[in-house]
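Quick heads-up: it's one chain on its own, the form predicted alone, in structure tokens.
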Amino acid sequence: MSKNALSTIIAYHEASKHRLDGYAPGPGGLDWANQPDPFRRYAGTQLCKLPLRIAPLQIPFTEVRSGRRQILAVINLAGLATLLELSFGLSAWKEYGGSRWALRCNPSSGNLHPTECYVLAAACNGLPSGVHHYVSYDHSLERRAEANPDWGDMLTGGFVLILTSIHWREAWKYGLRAYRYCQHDCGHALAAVSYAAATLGWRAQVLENWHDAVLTALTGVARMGDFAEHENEAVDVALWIGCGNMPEFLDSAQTAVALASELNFIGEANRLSAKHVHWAGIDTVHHAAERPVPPSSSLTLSTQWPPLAAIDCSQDAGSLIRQRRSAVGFDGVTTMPAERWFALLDALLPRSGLPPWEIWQRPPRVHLILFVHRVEGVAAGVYLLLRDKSVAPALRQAIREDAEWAEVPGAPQHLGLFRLFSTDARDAARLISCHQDIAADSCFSLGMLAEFEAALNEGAWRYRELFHEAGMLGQVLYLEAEAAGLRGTGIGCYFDDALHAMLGLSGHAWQSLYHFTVGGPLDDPRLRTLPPYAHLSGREVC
């Protein structure tokens, strides 16, 4: 690894963080006239318009969450559909004022939605074979690229689905943050799909070795005259979706070199805005953190957890996944009770069988400060979620000496929950989320604190994947917090630092990276809910 590569990292991280004396570069207000569009396209490409899932699943969330697989979808076009819809697709819109939105069911930092997808497909039940972009808008596939004839036999029993950042989408509101945000939005997804395809008794897992050149050549995005000008897209990574494990030869960097052989695409990318702010820090962060092959030596799995708490919900996956919400405020007063925060928490732990974290086989790097407010049987204070029990020598080592590191009543043994400071954590969670009341009104509020040091020592590509594994837990959060009748949302506003001083720590071996709230959600009257697809009028369903 380049030290170059290391302190370009590091040096973006201290750049972009918020301080309580000043927040990080941004565009100090919001040129609405030029708010990027949020749906790519790409005119003059051959258009599938998928179906859409009209009938149930019939497989409740708990069944989901558990990694248990009552149905097993076939692999063909409406499956597909069916997976687009449930990871990228819309959920609703909201309607204020003359203004109209659209929601999806992958959550996004200001709901900008930099993450574009694609799928490479061999022929299927009329979607001919070829590199095809997601449109979420007409939930439609446009074919950027016509296979050449050996996908039929590399591409048999699933699909490959690649993702990317269109860095604008997010630049335009969150200036030179918005890399990191790009990455979240990028966990989510990944966790999204995992659900999605778990719904469909299908299995997704990430492709370790297609590195980012040739994630490039398969998706098109290098091709500058293609798109607008600071509108185009960074490659992210790539998943295998099928009914079983992975084919073993398809996850090799030789596979996908011969996939991207004799690829000619078409087609032109809209203009998102007229005008754009560059931001040059976004650009050499990224080319900082390009991927090469990951050594595979780090990819294991140390810790066997015991089985998922169960959960009392028997709502539908599919409605579920699709009425998850960010919660725009919280009434202060909803209790959780200490069982089901429990079984929240057991689900963010890494068990390799399960959605999502089956889709992500590492060792954990992130852990969780949460600020407990409102738990009945809970104490309020400030509390430590291990996700790897090996870290913790090291963590009682950095945090500060008056620590209490007490076992909590009731809690399971395997969680490595401990209570650190037993205190009303509102107004340092209110603090710490930038003076924001959505961190002390709800029933908890977390940071995300990662193994900063010893990730990127591994190569600074993985400053990617530290927000990447973070974005997932997000997921998670959003929805155990819907099964749990509450709701959550996302906190990209945080002064880094501040969370590091209240633990006594120093330096950059811990660095907080997503902030979380969960609570009883304060619905806005104002605002109009319209369903997601009503303007496909004659759309075929399945």
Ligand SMILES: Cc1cc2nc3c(=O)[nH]c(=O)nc-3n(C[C@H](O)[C@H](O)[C@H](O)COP(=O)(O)O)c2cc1C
Given for the second form:
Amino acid sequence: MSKNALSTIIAYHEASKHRLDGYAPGPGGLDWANQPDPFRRYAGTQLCKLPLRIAPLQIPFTEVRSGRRQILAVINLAGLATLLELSFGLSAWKEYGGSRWALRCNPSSGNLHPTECYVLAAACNGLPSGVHHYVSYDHSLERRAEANPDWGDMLTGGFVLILTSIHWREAWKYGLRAYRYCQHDCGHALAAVSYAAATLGWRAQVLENWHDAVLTALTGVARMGDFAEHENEAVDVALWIGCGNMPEFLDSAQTAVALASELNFIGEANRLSAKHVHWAGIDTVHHAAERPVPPSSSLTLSTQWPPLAAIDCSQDAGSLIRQRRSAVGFDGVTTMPAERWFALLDALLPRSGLPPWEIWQRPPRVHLILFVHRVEGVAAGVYLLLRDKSVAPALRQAIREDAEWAEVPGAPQHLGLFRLFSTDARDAARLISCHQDIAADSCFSLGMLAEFEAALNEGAWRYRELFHEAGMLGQVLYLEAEAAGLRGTGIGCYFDDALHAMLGLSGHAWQSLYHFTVGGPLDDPRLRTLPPYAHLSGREVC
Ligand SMILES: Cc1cc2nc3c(=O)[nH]c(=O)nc-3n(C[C@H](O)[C@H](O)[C@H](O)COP(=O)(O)O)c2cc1C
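Given the form predicted alone above, produce the structure of the same protein in the form predicted in complex with the named molecule.
Starting with the chain above, the whole complex follows.
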């Protein structure tokens, strides 16, 4: 692995930190006239209007989170339509003072939605064979490329999704730090797909051997003539979606290369903004983090966990996924019982047969520093959740000597939960999260501490994967919070080194990559909520 790539990643990571004495380089104000269009479309493509499923899916969320699937699941177009809707589709419109904006089932930093989704399908799946781009506004697929007839042999019984990011969408608001947010959003999207697949009785799995170059060929995102300058997309990751296990031959670079041959691309991407600010630092880090064919890895998920803690929730998975929202404020009084908190933390452990962790076989690299404010029966303070207990000795060495490392009364033994400091952590949580009250007024908030250096030593592209893992944790927290009658919010704005300093961490062995908060939400009464797809009334309902 190139030393240059590694030092480029670390230089970007340092430069994109928010610090107590100054924020990462940004645009210095919002240029509303050039706000990027949140919906990408390709003019000149053949459109397939997907059926819109309005009826709730009957499978309870409790079944989905614990990995139990419908036995009679089949792969068909109606299912694909539901999968896309539950992961990338609109969930509501909000209206205030003459402005109107869409929310989606997947969250996004600043609601800017950099993640785009492409579907590789063969004629046997009920779609014209080729590469299709999902348009959430229309709940439709645009056929971006026609494929050669061999596709039918390779894609029977499933679909492939490829996720890409439009960095400009996030950079418009967040400048240099935007690359991180694109990766977080991709992680949320991966988990959203996994939960949606499980809701249908399907399974999603990352295609580990489909490297960036082949993903680029399959999606056509490097066809510069098809995109306005600075609005092209960067490939992120490919997933297989099907019933049962993925056919082994599919996860190989050769299969991907074969699929990419003789693709005939059609269409021109819409222009998202009239003018752009070019963030060269984002191009540089993206280039350094390009994913080659990964070396065959000895890393596998090995821990045997007891069954996931049961929760009391009667809601069906479809409606829970559609109702997910970010809290804009918390009431500062709602509490949650310790048992519910333990069950929520349990869902963050990387059980290999459960969504979303079943999408890959990677060992966990991200652990949690928890700020407990209002959990009944759990003393206020700073806690640590180890998602892999084998890192405990290294962290003990790294964290301040006066940390308590106390077991938490009532916590299940397998959780790897420790109290580090007994204290009212509200001020620290607020300060570290860029002074945002949402980190202090909740039941608990947290920072996600990654095994940064160890992961990067395996390859610079692991930088992306660490953020993906963090985003997946965020998506679990969002859904588990809804199931507990609470609400979550991702926190991308935090002072990185303030968290490290609080714990006494130095160097790059451990870095905080994402924050989150969960509590009793306050509604904003000024906002009007409208249904997601009223503009498609009359669309066939399956
Ligand atoms: C990666 C990420 C970072 C975020 N950071 C913040 C934040 O720092 N503060 C905040 O109030 N909301 C934050 N959010 C919440 C988004 O603003 C929210 O997801 C978006 O407005 C869409 O709303 P929804 O989640 O209700 O669909 C973040 C969300 C994500 C996914």
